[in-house]
Amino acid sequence: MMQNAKISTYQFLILVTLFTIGTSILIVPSGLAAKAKHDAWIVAIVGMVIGLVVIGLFCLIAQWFPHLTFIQMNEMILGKWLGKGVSLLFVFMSFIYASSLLFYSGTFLNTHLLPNTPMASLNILMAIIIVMGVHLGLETIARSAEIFILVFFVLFFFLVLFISPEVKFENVQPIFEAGTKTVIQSTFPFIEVTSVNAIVLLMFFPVNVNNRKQASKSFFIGYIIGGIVIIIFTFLSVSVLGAYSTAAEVFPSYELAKRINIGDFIQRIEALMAGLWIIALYFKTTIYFYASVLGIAQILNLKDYRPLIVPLGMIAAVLSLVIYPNVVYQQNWNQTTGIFLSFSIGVFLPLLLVAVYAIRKKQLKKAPESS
């Protein structure tokens, strides 16, 4: 089942970084500022630290059966039928989020860059590129990520450099006014989109990483790099726009890029921000879609996942147009159902696997690692 695809630990680190950043750089600052006001950047730091514990949980599970994907681990630990049932929920989550990110990209492009282009056309074009990437396989996705990560950080560097003169430190003062309780409560959406949903990476970690011993280290480093990027964007959004303006904007980081004005010469370069976001969003969506397609193939015991790619890609494109009636509904869904779904699959399920593994440890060690 194309389990022979191998990526390097560096390529895996890049995929983790891009997955962590994903949609977060554009939408997370708004959500954090709405609850924690000018302490939003502190929430991002605390959220990243808590997220490291979640990543540690994933690495713990992965080391038990390094030759299996997450779907295969479920069946090995929970038994065939319960394992398949749980895996279906995991695949459902991955597929729903792939469709959600198509909705994000279509909404953003339709609102800010291509207002006269039908959203359906934008979503279909993005879905075609994602389908092409998944069809070419994990190695191709990882190699393209190696190229685009350089573009991403060059754009990121220029954006931070150009916006720095606009920073007003009084916008983040007084520090820690929100209080410990508010800061901790505000971390949940951040943890969800950065670390909890990273459970989908277990579909190719560590089974497809050529140096399994170093893979866990790459997981942590990639997550920390991605987390730092989000912290910087959150700090810049609050310090430049102010807490209330950041909370009021749907895409505060994009609004941030509009404020760049160097000597009345370098200005209106928000396309930089759009480029950054599209790169990160593409790879995050592709990973979600890859996990859902490979997951369904393994649940159905198919030898190859590729025949499923085009049909599921068509369904995802259609679903992205009907999944949310509007942005307000989408934001409400994220804060309620979305968080519940993510934490159920990304935290409760791994803890369940840990508990069952502890009970069945001797029996499972005797069992052969079969796919």
Partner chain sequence: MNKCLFAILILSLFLTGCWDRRELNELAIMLAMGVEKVEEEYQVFAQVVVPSEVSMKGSTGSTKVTLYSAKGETVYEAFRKMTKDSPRKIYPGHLKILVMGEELAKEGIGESLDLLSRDWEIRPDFYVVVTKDTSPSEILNTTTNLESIPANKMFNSLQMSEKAWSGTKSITLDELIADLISDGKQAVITGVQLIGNSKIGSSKKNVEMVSPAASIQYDHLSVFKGDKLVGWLTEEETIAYSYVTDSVKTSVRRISCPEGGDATIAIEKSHSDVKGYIRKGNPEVDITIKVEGNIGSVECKMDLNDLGTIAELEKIYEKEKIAIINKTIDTLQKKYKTDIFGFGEAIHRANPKEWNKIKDHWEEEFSNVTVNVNVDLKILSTGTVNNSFLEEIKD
Second form
Amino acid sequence: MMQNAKISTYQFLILVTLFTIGTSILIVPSGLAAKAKHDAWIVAIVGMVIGLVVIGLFCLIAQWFPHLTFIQMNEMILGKWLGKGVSLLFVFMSFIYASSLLFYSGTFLNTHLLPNTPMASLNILMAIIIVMGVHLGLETIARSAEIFILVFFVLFFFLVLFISPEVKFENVQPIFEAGTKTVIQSTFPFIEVTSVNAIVLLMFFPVNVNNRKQASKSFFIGYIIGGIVIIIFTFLSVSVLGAYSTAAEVFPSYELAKRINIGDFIQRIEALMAGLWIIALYFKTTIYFYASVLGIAQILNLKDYRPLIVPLGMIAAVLSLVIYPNVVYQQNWNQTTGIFLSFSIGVFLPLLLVAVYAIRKKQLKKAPESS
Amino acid sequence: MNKCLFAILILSLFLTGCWDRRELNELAIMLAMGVEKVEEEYQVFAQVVVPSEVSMKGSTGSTKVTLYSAKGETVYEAFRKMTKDSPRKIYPGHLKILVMGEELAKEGIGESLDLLSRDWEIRPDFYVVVTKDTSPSEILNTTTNLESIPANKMFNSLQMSEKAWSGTKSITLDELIADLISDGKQAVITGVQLIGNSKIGSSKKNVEMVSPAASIQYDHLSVFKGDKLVGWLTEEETIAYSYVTDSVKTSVRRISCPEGGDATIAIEKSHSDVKGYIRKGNPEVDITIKVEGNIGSVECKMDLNDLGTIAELEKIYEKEKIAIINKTIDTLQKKYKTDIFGFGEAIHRANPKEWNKIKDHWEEEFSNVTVNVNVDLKILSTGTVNNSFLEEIKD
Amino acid sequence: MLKVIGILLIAAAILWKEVPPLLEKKDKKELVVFSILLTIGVGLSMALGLGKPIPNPLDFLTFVFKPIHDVFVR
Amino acid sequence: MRFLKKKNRKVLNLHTSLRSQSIEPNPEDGLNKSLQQNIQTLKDTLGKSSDIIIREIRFGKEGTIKAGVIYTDGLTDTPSLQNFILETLMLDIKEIDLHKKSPEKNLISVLKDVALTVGEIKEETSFDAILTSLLSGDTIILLDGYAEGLIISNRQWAERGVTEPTAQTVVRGPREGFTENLRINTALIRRKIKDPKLWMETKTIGTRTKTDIAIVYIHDIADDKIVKEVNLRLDQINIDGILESGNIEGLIQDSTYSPFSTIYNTERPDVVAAALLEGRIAILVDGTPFVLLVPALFIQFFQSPEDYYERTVFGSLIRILRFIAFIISLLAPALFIAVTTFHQSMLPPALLISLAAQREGVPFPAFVEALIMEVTFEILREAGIRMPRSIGTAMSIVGAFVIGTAAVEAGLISAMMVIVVSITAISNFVSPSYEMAIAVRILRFVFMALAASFGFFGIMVGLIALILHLCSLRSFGIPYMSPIAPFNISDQKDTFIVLPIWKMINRPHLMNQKNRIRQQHSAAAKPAPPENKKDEGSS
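The form predicted together with the partner chain, contrasted with the form predicted alone above:
So here's everything in the complex, that chain up top.
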């Protein structure tokens, strides 16, 4: 039942794009501007290019066992118990991130749209549709992503179109003042949220993608599209708001929408534009949640993951309310622990797999046939 | 099964209520806000619309707006305290204009602006003005003609005068904050004055007169150093400032004719380019202003059909303009010592390395910056007539 | 109290909807995992609803990654 | 989650087959040789039904042959019964010795082969089949001494002729609509598609109503899998009565509780013909003018036959207009509630003040206000349908003007709300399909409630849930939202816009795997003036 779902390469591409954009459009411009000032958009470009290497690593791993998810692959390569242990960490990470994203959406709505609504009810509402999506299965998520990406890009297009008169090039000049060292240093958080965390996509790539050869290509293209969207957002934030405001705002891209004013007629549309962030957040959270639910089911060798969805959704909603006491804690945690957690799961673990695979290559090649 | 669960959960969420719901008739829509410092306390004024008076149907003939005020240790506290007076919660989402008191501006506006940039409902696109020789309460108390809501009047006339005259400068909150935080540019804010009798101005009588007893006028530009007001620019200097910072949309300028008398040039387009350099370790700034305009009126005798006349007029204009701009820059360099033109930013853009060296003592450096002003006017047309009929008037 | 009743009602609804198919299919393992997770979920929500402190998993992670972080940052 | 699964149907079917009732005579029972016996059995079975006419006659030389002519009064064509059956038997062959004519054959065959001058006639030995035929309007002839009967098809009853369809009207297009008669309906389709591959399978469903059902498809276009699935689902039906195609729809559709219909119904033969050519399958049910079409996709409910008959540009604009109207009728009140009670910052200042002025003194929250108006409107609308037509018009005037204006005057409702509710209601009528309009009517209230508690976020959540739901639906195996999701570029020519007919080279992608090409390539198909004109000009 888990393996039956098949999504097309195009649908996979869209999921990758939405995943890449995900939280990034909300928080990345601010984080980058804090360190690299008005060169934040250069950092985004550099980060995206480096991120491609990470994506390449994922594609490499995915090739070996195209019929296995990441969890099963871990067990296959690292052996049953070590594999399960590592997988547990992986599942733990994606589950933490799922609830962390719930927190993001709650905070975002609390700061900009519904300040007096308790975050619990916002998170629960969001969790309900996430649970609903995962319940309906990967195919349904992928199909609805196809529709929402249209909505997303229409909104995005209008946002860019409407905000472009406000662009002040003085705000990004002088170009490349930050210097190579700062640029490279500030890419790490960017790579973390856009590409390293994309390891959770290995839970359905390439297992559930109908054309495996094409899928790797989609992975790259989807990532690049998502990366470009973030670069545009970063550039616009810096050039419209200025480096200081971009760094100071919690959600600079929303502030961007507030600045839209075309002839005093098209203005005050930021609440409408909030749809953009909700869509991006929704799909990223759903993918994290799907990965963790499916992961738990596979670690425990369950036949079906569906019974776990509702209880796990409940736990995720509760966790989202307690994991970060406030936004400052969250920003601090992301910079210190989160980045290491992501890198150890998203970069070191794959590298470990590569190393072990290289050693056990012959032994493993026989294994799939016998099992 | 999902649907059932979904329904139950949604229902339970509904039952707990709608936290952020505010009906339109529970709002006190604040269009103008005033902040003043009174004896170590902030006094906040809110000019609130009375919707039923604005609409055609339910109007009873009383004033269209009402003013609430409160005092508090911080702006936010005062703002909330206003509910003691106002029956509805003050809704700041449509704030159009913020009037800062002169006293407050002299002491520093930074702290009072923080709330306005932090509050989620306030959009940072309202104009900020500073009172000159009056207080925010007097300004906000004045009733106005034509635009019956004073805040709208203030907003529109600032916008229009900037567009048509360039003798004022509209500064929105986000621009102001950007200027305040920039280390290469200082802030300016347009001043607002009350002309006439403020007592009658606050009553309905004021709008019943053809020429109101009191009216709100924009004049002068306040110059800031850091977040403190240090002085005022005259109207002429304000226009010069607008030219340098490239914020002139259209304007009008009197020039003297070669053989006495006056002519007016209507400026249709202006573009200025400020370039910074470090020459021999000294900062230097080139200002190139390209202006296009028409001859608006001719009040002297000259032959407009002559190509030379046009060129001559252009030259006169350029000379006079350069002189004014130089004078203005001089005032700021010598008198106020504050870089409102953003020369520092220009140098930063041109030479970030050198800038880092001088930025900490930019205040002193600014006074010694060599500024080269270059104005280039192109007269495109002479209006609907060529020569003035004044030529033909028989004595 | 209202919160506790609400949580219990939701838990009951989940049980009512999820358990019969599991029993029918005789998926014992699924049932066990499901019950454990649901218990945790209900327990956590109750604790949250009653304002009891809930251990933050992130603090644990911070504890684990702190040495690594220190090595890199210094 | 489980209601989407089809597996349970099989289990269900096992249960239902156990309850097959034994009230009617056992189908195994044949006819008796004795005429008296047969007639007695008939009388016993049918009770004292007065519409069953049993006419006992004697014919043949010297009237030696005893026979019974049985028919249902009202369902049988009495003139033809008298002219071609009774007259033949009692007058025309009076002097002929039938036994002699074909001694080896039995009399029944002789009557059938040589004597009776009627079209459709068949021999039958099963008592059950004879009963069914009799009740369907056929005439039965039973002969003494034979355990066989003749069924003569001369059904004829009062019926509606082919008239203009009322539920789905168009400005340009054929004026004929289906009737209640299955035969006429199949004829209407056959008249449009004269293709030997147009196959019509018939089934009888309903243990008591014995309703005839025809499955119509074009054999080399329709997907075999879907045809098989339709047959399977129809065969699983075990119910006493089918009165309308809606009953069939309820029994074979994919998801019962979804507000969206996964089966399309129409009363227009041209729509059915077009659908058949696209590879869809039509299910005709006797006794109703509404024909079911499967698989039905979401966008199908936005397509009107007119789109293809009118000029292309116009058709496309109208199609887009329909989508806009759909969104308005779904979201307008919700958006209004969200904007006025949550996101006042979105309103331009002048509008905000004017709306606030309108709301001064309105006692209800905007949500309740909208709810009152919407419910009032739904009541008016429902009342308008049930009322005689002449009063219906008066009703709508009362509804629109009197209640609306009075409510505003009384200060119960703000004027803007009346405008919003009216535009919503009018947009709802734009939908060419009643099914979609109903779905929207239900969902509108959900969105209003979501908007009232969470503003735009609520609406957004609702939309995500709605689209997830739509994407999870399937109609006979075809994803409901195709060709939007899964996206298919070649099918976009008939989705949001309508391309010229010469551009529609392929049939819809998912429904047709085997026979996709509709016409020659568009380069050749594009209409253009003859090229030789140029030559004439130059010479």
